[in-house]
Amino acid sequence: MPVPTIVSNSEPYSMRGAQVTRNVGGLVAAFEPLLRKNGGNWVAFGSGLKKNKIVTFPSEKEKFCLHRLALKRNEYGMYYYGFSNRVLWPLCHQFSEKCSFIIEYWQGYKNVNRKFANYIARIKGQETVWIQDFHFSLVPAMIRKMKPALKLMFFWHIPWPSPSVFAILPWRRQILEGLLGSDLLAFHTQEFVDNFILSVVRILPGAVVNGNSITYKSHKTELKAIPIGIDYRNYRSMAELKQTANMAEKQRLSLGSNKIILAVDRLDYTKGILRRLWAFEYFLDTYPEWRGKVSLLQIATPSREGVSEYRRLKMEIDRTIGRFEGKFGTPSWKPIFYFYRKFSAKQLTAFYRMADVALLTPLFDGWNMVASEYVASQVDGNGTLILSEFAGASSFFKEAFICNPYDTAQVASYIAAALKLPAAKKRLRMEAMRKKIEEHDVFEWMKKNLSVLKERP
């Protein structure tokens, strides 16, 4: 099958004048080498542009073209900060009380989706288009009307909520019809597939469901659960470097604690950062013998700072950590280390390798890539993973301590259990998880998606 045209909101590169830097991320790791080798197209929002621009890169076979689409500031605001992040994001993470159902957001989202669809339809020589994520839910049906012969794939990277939650959306029908323009619609888990099917049954009575396929207006869409992977070899290689081991040791010495619990998140209300802090507080209250011996290292990457909910969340986290320090901190022991900043992949890998426990407790998550990255970086097998049952990855990492992030006492008890787990059991659990993500990496994820469409008549 020819290389598909990739469509995403984010670009695979950061462009600063003549300087081109490859961005970090699973999608870039999977798609960029494929396009670099074979040629093809990647369509994304071009930050800082006043008009569309095509950047061409050398390839072994054909040109690899990055199509950078220009959007006006107001357009991007309505489409991205508005509908994508104040409507679809909270709704799909089942935070309906945070949704802002503003019609201008919807109009902006629809207009940007139309702009992308029109542009994609005009690209010559393509046979398949692979659209990434909730920013472009209307694009498949729009393209199908213009180019019915194109094969259209869509991967929905965030959760699909229960049908009763999705039904709240005023534009629910349009979103479903847009996605059903795809030939393949894939999610991380079967639970999300089932939620989507139930949403269609409730909202589109004309749709015919047959197993994991839906026929609507004479078009058949295959639905699949295809969990995403990471670039396992890259993380393993970084973790095995002597430089990484030295960096990890320096970090541990600088923190001055015997045991380190690590949490890495984007600053987002879905990640459960506040509840995690409360659980760690309950842990220190309930297991006072660990005071002075363990610290929580919380890394929060700045995210969507243009959205007011995120600014308020940051202030609440800052206040909570200040209160926490006042309650537990001593001249010789710091219970929480908090970094509100972005770290490079190499720096994060050193943190992953250093940490005795990874405490990842999102309230609802499509997958949780940090869990996979932590496991891949545990080359010595000395770490332990505590993971929310509401992360898509929980169905994959059965060997982790799977917790209910709303159950403060349970999370605290799992922290204690993880810290006391014998070394042999740690290595056994970690070895099983590492084997899984090695076999099901991001390249295998890509092949599985492409193979589904290849088998379709």
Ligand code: G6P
Given for the second form:
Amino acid sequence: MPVPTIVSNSEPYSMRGAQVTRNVGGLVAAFEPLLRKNGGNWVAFGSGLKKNKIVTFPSEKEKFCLHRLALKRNEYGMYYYGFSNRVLWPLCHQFSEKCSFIIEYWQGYKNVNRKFANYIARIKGQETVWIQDFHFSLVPAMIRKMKPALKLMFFWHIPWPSPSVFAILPWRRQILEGLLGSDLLAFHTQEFVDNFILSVVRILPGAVVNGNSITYKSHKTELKAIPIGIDYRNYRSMAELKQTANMAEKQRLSLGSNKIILAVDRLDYTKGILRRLWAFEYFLDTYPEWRGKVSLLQIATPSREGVSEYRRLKMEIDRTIGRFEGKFGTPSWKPIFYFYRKFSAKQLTAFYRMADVALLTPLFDGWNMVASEYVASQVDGNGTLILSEFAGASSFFKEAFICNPYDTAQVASYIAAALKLPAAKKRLRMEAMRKKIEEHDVFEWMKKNLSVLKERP
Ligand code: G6P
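Having displayed the form predicted on its own, please output the structure of the form predicted together with the named molecule.
Shown next: the complete complex, the earlier chain at its head.
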């Protein structure tokens, strides 16, 4: 089977003039080498372009073409900042009060989905198209209408909300019908698959559900939970480097605390950053013996700054950290180190390797790749993972301390327990988790997705 055409909102490379740098991320790590080797097509939004542009790269077999689609500023605004990030994102993360159901957003989203579908349908020589994420939910049905013989796969990387939350969406029927144009629709967990099925049952009475498949208007869609992996070997080998160990040691010395709790997120309200800060405050209030001995290192990567919710949240985090430092800080101890910027994968790996505890407490998350990256980078096995039960990854990392991020007292008690956990117990938990992500890496995830369609009669 030829390599599928990959469709995603983000490009696999950052392109500044002639300078092309590969972006960091699980999907790029999985798809890029495959396309570089076998050739094929990747369609994405081409940032900063006035006209569509095809960039080709040589490969051992055929050419690898990156199709960079141009969108007008306003068009991108309605589709990306508008419908994707002010409607679907908050809705699917069950923050319905943050949704802006603005009709122009919907129109813009539909237009951009149409543009992508028309473009993809014209690509020659493809048998399968694999669409990534919520930016393109209408594309499958649109392509199916034009090219019924094409095999269509879709991976929904964010949560699927409970059916009563999804039902709020004024365009709920169109989104479901769009997705049901796929042959395979996959999610990270069975809970999201079940929520999707229940949404279909509620909203599309004509659909016939049979186990994990849905037939709608004579077309059958297979649904599947396929938990994502990371490029485990790459993280492990980065973490094993002497240079990383030195960097980690240097970082620890410069932070000046003997224990470090690490949190890494995009700055996003779904990640529960404020609640985490409150839980850490509660921890220092209830376990005062830890004052002066432990610090929280919070890294927040700038994200979607064009959306006001994100700018507001940033200000609130800034204020909370200021208050926190005023309350607890001493001339010789900083309770929180806060960075609002991007770090390279190498730097992050050093942070992961150094941290005694990773405190990852999203309020709802499709997966939480940071959890996987932390575990992969724990080459010494000295760290402990505290993970929200509302992250898709919690169904996989059962050996972590699984917490309810809304339960401040519980999170605080888990921090205390994680800091005191005997070394042998830490290692046992970490080893079990490392074994699992080694077996289920991103390449395995890709194969599993591709094999579903192969197995179909
Ligand atoms: C989530 C989504 C991805 C998206 C990523 C970064 O993980 O599932 O599709 O690429 O966030 O978001 P951004 O809007 O910065 O591309």
